[in-house]
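Read the single chain below, which is given as C-alpha cells and is the form predicted alone.
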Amino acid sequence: MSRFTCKDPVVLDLWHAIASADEAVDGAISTTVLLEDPVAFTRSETGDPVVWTYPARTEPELPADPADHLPVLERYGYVWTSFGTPPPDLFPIPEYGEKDRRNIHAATFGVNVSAPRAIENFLDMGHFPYVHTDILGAEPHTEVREYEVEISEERDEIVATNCKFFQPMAAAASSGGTDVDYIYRVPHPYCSVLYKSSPLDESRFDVIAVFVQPVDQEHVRAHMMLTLLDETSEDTAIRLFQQTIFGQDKPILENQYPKRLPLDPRAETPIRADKSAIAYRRWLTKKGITYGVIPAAA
C-alpha cells in the first residue's frame, strides 16, 4: 500500500512541476503541497534541487539519507518531482533550447479546480471571444473552424493541428488583429503545450506551456512557461499579458461544476469545438487516470 494520500498509481508515477527553478535556493527550505501531501524543496551545495515529503504540521528538515529524497528533475525552468517511479525524462519541448528565444516563467496561479479541468480549458478555443474579449477573440469572429486531432500512441500524446482563430491581440508584441495558427499538444495528463504563430516570424511559433500541479483533487497550482521569439517587449509586459489572460480564465474555471472532470462521454454534451476535449477524456480513460476525474461507469 502506498504511503501517499493519492492512490492512483498512474498519477503517482508521473513527473509533477512543483515550483519555478528560481524558488529552489541553497540554504533555504520552501514548501508546497502535491497530491495532498506536504512537500519541501531546496538546493544542495552542488546546486542540484532536492525534494522530500515531511509530516504535516511539522517543520521540514532536509533528510540526511538520500534514500529519503524524492526523484527530481530540473526542466524548462521548473523543479519536478514524483511520488512513484517516473520515466527517465520529461516530454520534449525542443524550442526551449533554441538560442534566439526568451524563456520566461510567466506566473504560478492557484485555482480551485481539478487538474484535468484546467487542461481541458487550456484546449478550448471556443471561449476566446467571450472570456478574452478584444484580446484573444471578438464577436462576430466566434466560429471554431474545423481542425484535426490525433492521439499518438507512439509519442503517447494528443496533438491538435490546423487550428486557426481570429485574435485582436494575440501576444504582447502584437500590433493588430490577425488569424492565428495554433498547435496543441497534451504530452502529460496534467500538462499542455501550445504552439502559436509568432507575430514577429511567420515561419515559427511561440510556445506557451501550462504545467498543472495537483494540490488535491479540486485545487491546483498552474505554472505557466513561455518560450518566445519576442526580443523587444519587457518581461514585465509579457508576464502582465499572460496574467491578464489567466485572470480572465480563473473565475470561469472555478465556477465549473463538477470541479472534477467527468470521463463518461454522456456526462456533458460535446460540440465540434470540443474535439480536443473529447480526445483528452478518452486518453485519460485509456490510461486509467482516476485522480481529479469522475471515471466513467463500468
The other form holds:
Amino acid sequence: MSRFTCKDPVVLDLWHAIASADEAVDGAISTTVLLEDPVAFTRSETGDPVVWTYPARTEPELPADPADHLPVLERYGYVWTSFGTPPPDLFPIPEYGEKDRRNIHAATFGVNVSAPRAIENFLDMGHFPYVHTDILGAEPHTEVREYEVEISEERDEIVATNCKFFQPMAAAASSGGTDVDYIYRVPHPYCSVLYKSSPLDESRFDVIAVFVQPVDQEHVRAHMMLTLLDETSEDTAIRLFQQTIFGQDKPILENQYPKRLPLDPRAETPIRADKSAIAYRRWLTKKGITYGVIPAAA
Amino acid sequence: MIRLYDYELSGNCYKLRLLMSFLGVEYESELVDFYPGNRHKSEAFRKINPLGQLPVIDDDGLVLRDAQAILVYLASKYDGSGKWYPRDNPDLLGQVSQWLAFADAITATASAARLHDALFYTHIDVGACRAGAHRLFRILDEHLFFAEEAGQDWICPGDHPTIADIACFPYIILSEEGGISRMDYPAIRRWCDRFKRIPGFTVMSGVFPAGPAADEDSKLAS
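Okay, that's the form predicted alone, but what's the structure of the form predicted together with its partner chain?
What follows is the whole complex; the chain from before opens it.
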C-alpha cells in the first residue's frame, strides 16, 4: 500500500508542477501541499531542485539520504515532482525553447475546485463573451463554431483544432477585435496547453499553459505559463493581463457543483461547443482516473 | 492626470477605480506586480509608500496612500455635488467615518481570508478571519435591513450613496473567494445589487455586473 494519502495509481505516477522554478532557492526550504500530503522543496548547491515529503505539522528538513527525495524535473519554469513512477520526461512544448519568445510565469493562484474542472474550464470557449466580456469575447459574437477534436493515440493527448472565436482584446499586445484561431492540447490529465494566433505574427501562435497542482480533490494551485511573441509589452503588463483573465474565471470555477468532475455522460448535459470537454471526460475515464472526479458507474 | 498605483485583483485599488468612474475623473493606472512579483514591497516602491501597500495615488505631486483616505480626498476634491462625501453635514460625516473604519475591518478579515485562499498567505489564521468577517457581515446586514425598512438604500442616510458604500463593497462582493458565503445576509445581497446599478459602476476580475433591474410594471402587484 502506498504511503501517500492519494490512492489513485494513475495520479500518483504523474508529474505534478508544485511551484515556479524561482521559488526553489538554495538555502531556503519552501513548502506546499500535493495530493493532500505536505511537500517541501529547495535547490541544492549544484542548482538542482530537491523535493521531499515530510510529516504534517513538523518543520521540514532536507533528508540526507537521496533515496528519500522524490523524483524531480525542472521544466517550463516550474518544479515538477511525482509520488510514483513517472514517465521519463514531461509532454513537449517545443515553443518554450524558441529563441524569440518570452517565457513568463504569470501567477500561481489557489482555486477551490477540482483539477479536472479547472482544465475543462480552460478548454471552454462558450464562456468567453459572458465571463471575459470585452476581452476574450463580446456579445453578440457568442457562437462557438464547429471545431475538431481528436485523441492522439501516439502521444496520448487530446487535441482540439480549428477553433475560432471573435475576441475584442485577445492579448496584452492586441490593438483591436479580431477572429482568433485556437488550438488546445490536453497532454496530461491536469495540464492543458493553448495556442492562439499571435497579434503580431499571424503565422505563429502565442502559447498559454495551465499546470494544475491538485492540493486535494477539491482544491488546486493553478500555475500559469506564457510563451509569447511580444517584444514591446512589459512583463508586468503581460502577467497582469493574464491574471485579469484568470481572476474572472475564478468565481465561476469555485461555484461549480459538484466540485469534482462527473465522468458519467448522463451527469451533465453537454452542447455541441463542449466537444472537447466530452473527449476529456472520456479520456479520463479510459485512463481510470478517480482523483478529483466522480467516476462513471461501472 | 491622477496616477493610480494599481493592481487589478486588489479590492482596495478597486475602491478608487469605482469612485473615479462614478465621478468621471480621468486617471492612469501604473500597474504594480503585486503578485507574484511582490513589487509593492520593493525598495523602489517603499519610497512611494513606506508601508509597502497598494493603492497609492499621485495627483499632481500630492502622494496619498490608504484606500479610505484617498476616497475622502478624491470625493472632496472632485465631487462638485458633495454627495459622496458630505463635508457640510456633521451628522452624516460622522456616520461615513464610522463605516470607513468598518470597511477597514472588513479588509482585515474578508480580504485576508481571500489572500490566504488565492495567493497563499499561509501565515494568516483563516478561521479567525472568516469568523471575524461573518461577525461584521451580520452587523452590516442588520443595519441595511433596518435602513431598507426606513426607506433607505445606502449605508448612510440620504438619497445618494457615499464613499462608505464604496469602501465596504469590494471585499464583501469578493468574500466567497475567501470562503465566506453571503447566503445568510439577504440585505447585504440586495444592497450589492443596488450598488452595481449606480451609474458609472465598473467591474473588476471576480465581480460581475447586475442583470437589468426589474422595471416597475413587471413587479408583482403587492
